[in-house]
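As structure tokens, one chain now follows by itself in the form predicted alone.
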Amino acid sequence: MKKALSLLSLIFALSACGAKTETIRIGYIGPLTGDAVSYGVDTLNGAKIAVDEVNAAGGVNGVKVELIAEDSKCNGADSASATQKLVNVDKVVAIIGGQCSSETLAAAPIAEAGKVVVISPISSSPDITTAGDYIFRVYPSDALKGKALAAYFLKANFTKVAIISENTDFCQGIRSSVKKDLPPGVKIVFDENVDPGTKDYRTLMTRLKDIDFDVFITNGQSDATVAEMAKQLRALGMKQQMVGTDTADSATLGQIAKEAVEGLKPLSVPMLSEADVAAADFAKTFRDRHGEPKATMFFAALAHDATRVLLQEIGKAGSGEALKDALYAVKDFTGIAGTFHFDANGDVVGIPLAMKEFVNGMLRQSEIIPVE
């Protein structure tokens, strides 16, 4: 009864904040259009999968959900503009999203203020951690990765880094994790930042072929950018092993730079373990609707995942502060991608880390890394 009263509740709010509705309104901000868009393209169709389900067998507590999307192009002024659209004026429950770091850090203040929880299925950035008490995230935080990526320079015995990086809350966050636990004996040898965007490189590129280095890592906001790092760096004939993190999980990087990132090494979250029954059901459900996806099936899982703990959520506590309260307390969700729960911070824990490799265009899974 509670239930149903909280449900009632929300509507009847919402109906007299001037949001007429007969359902429940969700946001989802993402990068729709632009570089990045394969990222957005997965996540909002996983999204709308999770959707889907829930109103399939009946909606909240028999209210229907309505999912509302907004092209937030990866990056922060077009974030904030679709996150007050979202909750000033479509009066949503909550927003899944940002994709792009630098999207969910410009949607958490506006989100904060109106008291609209938010969960990023794929956003990575430390600073997140911080954002604000009602922003969740499903995926990894960056500050993770440094660790996990001293480790393999160790293991590799490289000690001269290289690193581009896109002067972008994503790619900086990267950059200060990796200087942060770089490991004893092992030093960044070339250094450099490029306004968000940049796709020729080839004057850095030919000041660093005159440079001793082992590894390179490509780290750029966008799996085309990662691509026009990795072309240019073959190009000059420089043969170092190169190394990236999530934007470079992408199965249409293997497709627009097939031959120059032979061999290179996104560091992200695992595969998508189709042995799994549920997580075959939702691959197949997502192949029938969407075909194969553009970056990682995964990303569409976390989307998933995301949306069906969110919905869970409102169904026990309705909106606002309550359901902020609800998240905070989840024990153990069981999703598509894992088992999982929130910290203190809104920061997931229970979704680890991988290493993978690009092999004749494709991604291989090589090694599992838990994370704390």
The other form holds:
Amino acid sequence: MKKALSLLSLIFALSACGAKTETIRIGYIGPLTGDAVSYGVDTLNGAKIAVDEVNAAGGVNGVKVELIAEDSKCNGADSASATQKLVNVDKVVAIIGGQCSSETLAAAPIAEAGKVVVISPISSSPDITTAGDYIFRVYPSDALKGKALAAYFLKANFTKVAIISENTDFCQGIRSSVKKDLPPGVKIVFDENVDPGTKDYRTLMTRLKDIDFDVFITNGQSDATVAEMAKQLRALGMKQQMVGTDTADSATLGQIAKEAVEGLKPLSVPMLSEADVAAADFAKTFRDRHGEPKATMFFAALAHDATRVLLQEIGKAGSGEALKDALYAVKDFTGIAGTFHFDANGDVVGIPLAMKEFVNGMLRQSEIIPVE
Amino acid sequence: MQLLLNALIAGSFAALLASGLSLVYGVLGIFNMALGQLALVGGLTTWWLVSILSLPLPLAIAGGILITALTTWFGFEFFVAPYYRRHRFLPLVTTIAFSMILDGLILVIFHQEPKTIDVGTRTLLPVFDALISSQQIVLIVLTILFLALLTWVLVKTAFGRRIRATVQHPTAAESLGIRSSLLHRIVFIVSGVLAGFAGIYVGIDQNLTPTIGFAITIKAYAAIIAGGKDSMKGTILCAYLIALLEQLSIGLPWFGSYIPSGYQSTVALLVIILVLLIKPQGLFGSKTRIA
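Got the form predicted alone; could you also share the form predicted together with the partner chain?
Let's see the whole complex now, leading with the same chain.
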């Protein structure tokens, strides 16, 4: 009993110690397990590098920054509880995250209520535009992707579009954006939704085979599901062009789906231009510490930039409402991924879209699509 | 025709898992909640042997199965054996604990990225108006052979007779010189091996992510409940039946239009509920346990 008591007092003493050390706490939420893990790992590593850079330079106004990472498994429920913990228990100043759109959307009302700024590195659902005043992102909205795809369909002379979408915020955002901006003369001939995480698309592909279509959109939430769509489509002998979204923009996809994704064109953000000195430096640091990125280096760069712009403004404005206003007032922040600022909705201005293509199992950039 | 083939592909996988589940329930009277994780162990270790150690596929599969068998044995000794004679619901809890530990270990060892067991390029073969890859044919045929062998062992051999004797009356069987604890051990490990094969099956046919463990356990449970908890043949048939129902429910137009694919598993599970309303012991179940 005595032993237990002394142990208990020791624990109290230690925890008191922990509370005394002064740090600026920022949270991270993203998928650290599950199908979408590639995006989580890359963005977390990107954010870590940014925090380490700032700490190495003395911290924010001399105070060290601490990054607290939570796994939100690419779904709203886990993200909501992660955000609750970060906001109410860890009392973070701001959150880098929500990688999957469902995560960001679920985090938004909780962060908004706690006046905690959220900057999402890679969430793209159109709904995030209006998710709240404290919600920012450094990734172009999918509302722009519908327009870019429409232009691509016209150019390639595709008039019959087939699409399979997972039932998640991100995929449904893409789906409605594609439908909304469909150019005249182009129609959707196959439009099916599946449960999140579905890996068996054989029935749908069997039906699709009897349908006359020009192009197929692999609208899955992760590279793991996109891989199965592509494999099972090709397994039935269909040869049509496939177009993917950001989730197909993943090095892992080439490894697990092999020849099935050959020629697949992901519409996503550009590749990190390593001709740029700062970008090359960042890429080298990343590879030295974490190896090759699981999805793309650009995602890591976006998370890095989101963290850097956040810490820069925390230095000027502190936290809460002042921090939010400071972020809206940022003029042309030069990061690794590009030079950007936020519009009145907290959406990024300055990060373009790009069409890529799998050639011999590797991603190649085919064209940059500027967005207004 | 393609729908039928699709059902065979999906059903074979569920049948492998469900037969192991049914075997353990039939003989030991317990449910093993870690089956999905054991499948992952089989799939992922095989992936590791093929991709990292570049062993030839048959050797890797043997290795993967061996590791799964050892893991299952370990699981039995620590999470089942001490408890299952006291109360048959205790292992329900302990195997959930085992599954969580395995989940954690799998994440630590294999990381989180999706993995697929590389078996070279797929050749597509036409069957009537449908297409199937050569690997899928091999997988389906092997599964059916394997399950047939298992049923044959249970029904026709002396070993099978001993197992059934243990089920009917453990004490009487022991008094006749049958070591029931050894039999239980073997049966449990066989179920793990079946799960291991199921994991390799998904690893070759689709891809493996560390979080699918629980989801695939559920599929097997649907089959065992619909088929009758104690009838292995019923369970296997139901695994295929559910797969076929899932295919038919969204693959064919019903009254002129298609059911949205999001309802695929809902429709199949609804049918199960209807079956159970009419025949609560399951399609092929009997009222008493007879393995």
